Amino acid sequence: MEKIQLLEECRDAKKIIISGHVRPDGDCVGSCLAMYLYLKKALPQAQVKVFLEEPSEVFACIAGYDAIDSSYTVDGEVDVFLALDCEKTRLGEAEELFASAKKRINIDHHVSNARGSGDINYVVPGCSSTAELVYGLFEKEYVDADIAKAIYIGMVHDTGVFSYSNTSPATLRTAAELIEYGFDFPAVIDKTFSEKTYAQNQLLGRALLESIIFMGGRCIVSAIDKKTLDFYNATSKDLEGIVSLLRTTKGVECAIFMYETGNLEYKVSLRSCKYVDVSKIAALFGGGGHVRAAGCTINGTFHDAVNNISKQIEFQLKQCEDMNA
């Protein structure tokens, strides 16, 4: 897809809003704050705001974190609305503002949003992260160490520190360029990706201990109920990374992790290694994501959810076996 001329699209705007998806992850927070810092620097005459649900405090090391507004209130008309790392229905409370903005720009890398949701779209599903896409739109004269750090954090989180299959040679070249700005990149990885609280490690331990292998060892599933979350005074932010560790189990092709969000309601995260396109499975249940990482919300019991998802996993694995027969 042809790159958009970001500054030209925003040049005459007086009021610019930047937002991303609900339950913002590292790529969402990193790309949104990088965009905020960049536009504040390149277009000082514009009023620029970032609207997000309150992110994890691990991202407080990113410049601009304190500028995040979770009120979703704005006076007057919005000239440009930039929706990053999602399609419009995942903007949560910001969706209404997106719909009413004079110009809507959508920048994303999710395969489930291939067409885009804006008047102007820059969606590249093969890219490692929205952060990498955003960086490619920046005029380098305005990029500094703070912006580079925000981009790097976004890329680190959506590539599993450059270990996932979405990591391309271009991704690594971009990462090398970013660390030349001089921020402490090992500390960034430790602080935002690796470091866990005691409660987070307790939850991880329970999830691993209570996991179940099935489908001949090709699938693994684990779930945490609301009672357990309440016991640890935990939120969804404390569960990040569990599904990725489940996926590393030897012999496993697909990992399923879910946690209870309400009566007979589960938030489901899916990861695969090589053969299963989990974005297709998530889409069947109203979710979306990437080929190897996706999510959705499912209503029903734990066993209902596992049965419904595993049928789709089994179907895809059977297709692969038939093709290779």
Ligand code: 5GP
Given for the second form:
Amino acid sequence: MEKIQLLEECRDAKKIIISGHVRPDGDCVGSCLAMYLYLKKALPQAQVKVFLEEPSEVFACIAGYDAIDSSYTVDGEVDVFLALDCEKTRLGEAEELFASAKKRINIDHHVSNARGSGDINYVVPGCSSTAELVYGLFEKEYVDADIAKAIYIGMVHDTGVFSYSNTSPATLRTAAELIEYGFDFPAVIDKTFSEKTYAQNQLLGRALLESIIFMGGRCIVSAIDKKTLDFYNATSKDLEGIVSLLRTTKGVECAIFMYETGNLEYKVSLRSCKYVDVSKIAALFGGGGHVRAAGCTINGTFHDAVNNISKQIEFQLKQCEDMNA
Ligand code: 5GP
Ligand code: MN
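Beyond the form predicted on its own, can we have the form predicted together with ligand 5GP?
And the full complex, kicking off with our chain again.
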């Protein structure tokens, strides 16, 4: 997909809204805040707002964090709405505003949103992160250390500190360019990615301890129920990283992590190593994501969810075996 002329598209706008997906992660927060800082600097006459659900406090180190508005209220017409790191159906409370905006721009890297859901789309599924894509659209004269740091955080989170298979030579070149701006990048990784609270580590420990390995060791699943979440006073923000760690179990191709969101309702995270396209599986259950990392919400018991997902994993693994036979 061809790059868009970001500043040209926003040049005459009086009111610009930036938003991303529900339960915003590092890439979503990093891209939205980088875009916010950039547009405020490049187009000082425009009113720019960021609408997001309240992100994890670890992202308070990003400039512009305090400008995040979770009220989703705006006076008058929106000239440009930038939906970042998601398709329109994952904008949550911002979806209606997106629908009524004069110009809708969608920048994303999810394969499940390959066509884009704006009037103007820039969707590159092969790219590591929306942050990397967003940076590629910036005119470098406006980029400063705060913007570089926001972009870097987005990239760090979606690539697992440049370790997942979505990390490309271009990703690393961009990262190299970004750290030249001079922010404290080891601290950024430590404070926003690696550091866990005691409760988060307790939940991680429980998830690992109670995990079940099946399908001859090729699959691993673990779940956390509502009672346990309540005991630790935890939310989805406290569960980041669990599924990635489950995936690193030797011999495992596919990891499933789920947590109870309501009566017979689970939010499911899927990760794969090499063969299984988990975005296809998540899409079958109304979700989406990437080839190696995807998610969905499933109604039913824990066992129903595991059975239904593992059937799809088995099907894909069988197809791979047949191809190699
Ligand atoms: P996670 O498992 O970390 O929540 O999500 C993995 C990837 O799948 C992320 O890129 C996330 O944006 C995407 N994803 C997670 N849940 C959903 C969902 O319900 N629908 C869609 N379309 N994408 C999801
Ligand atoms: Mn992303």
